[in-house]
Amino acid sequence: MSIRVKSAAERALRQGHPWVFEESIVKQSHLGGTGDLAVIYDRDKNNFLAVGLYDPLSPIRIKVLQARQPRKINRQFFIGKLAAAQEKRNPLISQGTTGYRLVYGESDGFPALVLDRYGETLVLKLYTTAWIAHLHDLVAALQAALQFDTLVLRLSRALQSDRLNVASLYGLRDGQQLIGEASGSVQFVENGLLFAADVRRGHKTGFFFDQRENRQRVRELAEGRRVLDVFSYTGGFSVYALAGGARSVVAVDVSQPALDALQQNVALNGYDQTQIEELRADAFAGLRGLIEARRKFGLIVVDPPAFANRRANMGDAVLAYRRLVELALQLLAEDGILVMSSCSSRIGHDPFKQLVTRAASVAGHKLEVFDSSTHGLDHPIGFPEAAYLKALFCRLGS
């Protein structure tokens, strides 16, 4: 189907914007369905704009697939895109890395899609029933240009939703094996430590592939010191702080099923047991509970979930990080360092480095920030909100 947009709109998909809002349209050709082809035109000259995949269903009704030069849209052209995504991680993958995101959604030409490699086990994610008229293709490119054994589907929420209803449409499900058999627990390397992840139940993917380089930095600091995991899921953080010479960690997370999948993956790299403390809680409570036994950590990591998946959850996000800050700096040994993590695409950079260090002060504590990252190349950042990791190391001021 052909589409012209605002003028506004027009601006952003010359600018390399990858979505277009049902409110930018002002003309189709006719009626489009789940997965059409709609080819942008610009309204002076008719000239070629972008195509993208048609989603009646989202406010955001056109996901680009490609922009400003014309390209058909078949096999070839996402194994082209494949083929771009695996060379951004070759230094990653030289390392002898084997778990990462392989294609990280629109910045990898791949709107509302994620790709992870987990060893020969490649795991795909769907966000929109728009990627599911193309699955055909799709996985007959991921067989010509990648070397793997298993395919695994996952479906976002509101793919599994009863509303969407794709069990019964499309006969997909979430954790389906679309090639290969294996059991829902897969093993990888991961800057030499071996993990596994249940990439057919676990959430998102299985594993959390983003906090990679902040797992490796806990690793240098942890030399010597009590570490806290707050947040722990299966143990990224808690595996890294051991290899990094910790020596104990507590780790409290409210899933006894992912407790018991961070003591798997401490056996899995010969650890002992002993040094690792399991506290199955909700955090505030747990955090609060550590309080009272008057705990105290000289490394503390605090991993929260997205608190603002949408804007009418700012106020509670901002409540939340607030009140882990305070909860964790009496947690604190004075000479201890707080990792303050969000995957909050709503709050950036630095609003949530002045959250962070206004919520101290306002508990009396003066927090310096000595370090501070983002995005690993596994995720790159191709469009403004993309961005959504961020992390703060900080320490208590004098």
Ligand code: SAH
Second form
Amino acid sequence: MSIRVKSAAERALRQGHPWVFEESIVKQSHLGGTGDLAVIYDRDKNNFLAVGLYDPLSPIRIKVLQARQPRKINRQFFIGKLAAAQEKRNPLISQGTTGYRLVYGESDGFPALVLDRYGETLVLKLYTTAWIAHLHDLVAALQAALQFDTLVLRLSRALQSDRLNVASLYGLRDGQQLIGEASGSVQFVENGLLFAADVRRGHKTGFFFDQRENRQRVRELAEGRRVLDVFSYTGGFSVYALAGGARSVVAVDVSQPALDALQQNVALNGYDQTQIEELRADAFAGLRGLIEARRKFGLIVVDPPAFANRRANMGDAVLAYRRLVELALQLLAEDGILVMSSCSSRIGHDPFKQLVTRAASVAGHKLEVFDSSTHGLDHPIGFPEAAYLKALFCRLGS
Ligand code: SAH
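Since the one above is the form predicted on its own, can you give the form predicted together with the ligand too?
Below is the entire complex, every chain and molecule, led by the chain shown above.
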């Protein structure tokens, strides 16, 4: 189908922005179906601008696959994009890492889709039904471009909703195996440490690869410290802290399955289980309990889930971050280090830094941010909306 868009949208496409919103479309050749290829031409000269997936159920109506130069969208096209994505990740493999994000959505040319590698298992996660019409070519491209034994399909929360009927319309289920056989739990190596992840049921695709560099920094800072890992999930930060010579670790998470997996990850790396204390609790209540017990920590990592994915949640998110800073400061030893992370895309790096330092100053502390980070190389930021992760490494100032 052919499409014409408003001039602001034309400009955005020329600059490489990968989204066309519903309200930007001024003309379309016919009513498109989900996953149809939509070709956008400029209104002046009728030149090719971009081609993308038509997505009538989403306000991001066209998700761009290719801009500027026309290309045929087929298996070969996908193979080329996958090879380029793999090439970017090669430095990770030489670091002793076999689990990483192989495709990060738009930034790797595959809008609303991620592909994570866990050793020989690939996990493909779809965030739009528009990919389903291309799944056959996509899977064939994966087989041609990459080496793996098993391919697991994950569906975003929206795709799992009854409204979209993905199961009955297309016969696809979250956690389904498309190729090979996998038990739920797969092992992989990250920076030389062993982890197991439940790729069929775990959060995201089973593990948060996006924190790899921050975990490595925590490992380098952990020597001799008592560490508190808040929102520990399956223990990424906890295991790195032990690897870095932490004296002890307290891990707080509300989910028992996550804490069980944490214990398994600690054991996989041969660390002493007595060095780790698991606290199954709501983080806010758990931290209050630790404060009452007068505990102190030399390194505190706070990595909460995204509090604000919608504008409407912003106020609540800000309050939650503030509260977490206040609580964490009461547990921080004088020479302690606080690592505050946020994966809320609606809060940028600088506003987050301001929020954290202000919350500290309201609580009567001066917090110096001595280091900060954004995305690792397997989460490239191809356009502004792709950026969501930031972590601040802070210590108390005088
Ligand atoms: N730090 C982890 C990722 C954290 S994901 C890592 O590096 O792998 C967020 C975690 O927060 C999930 O495990 C979820 O169970 C937990 N969680 C969500 N809300 C919570 C709450 N109110 N209190 C404690 N844990 C919570």
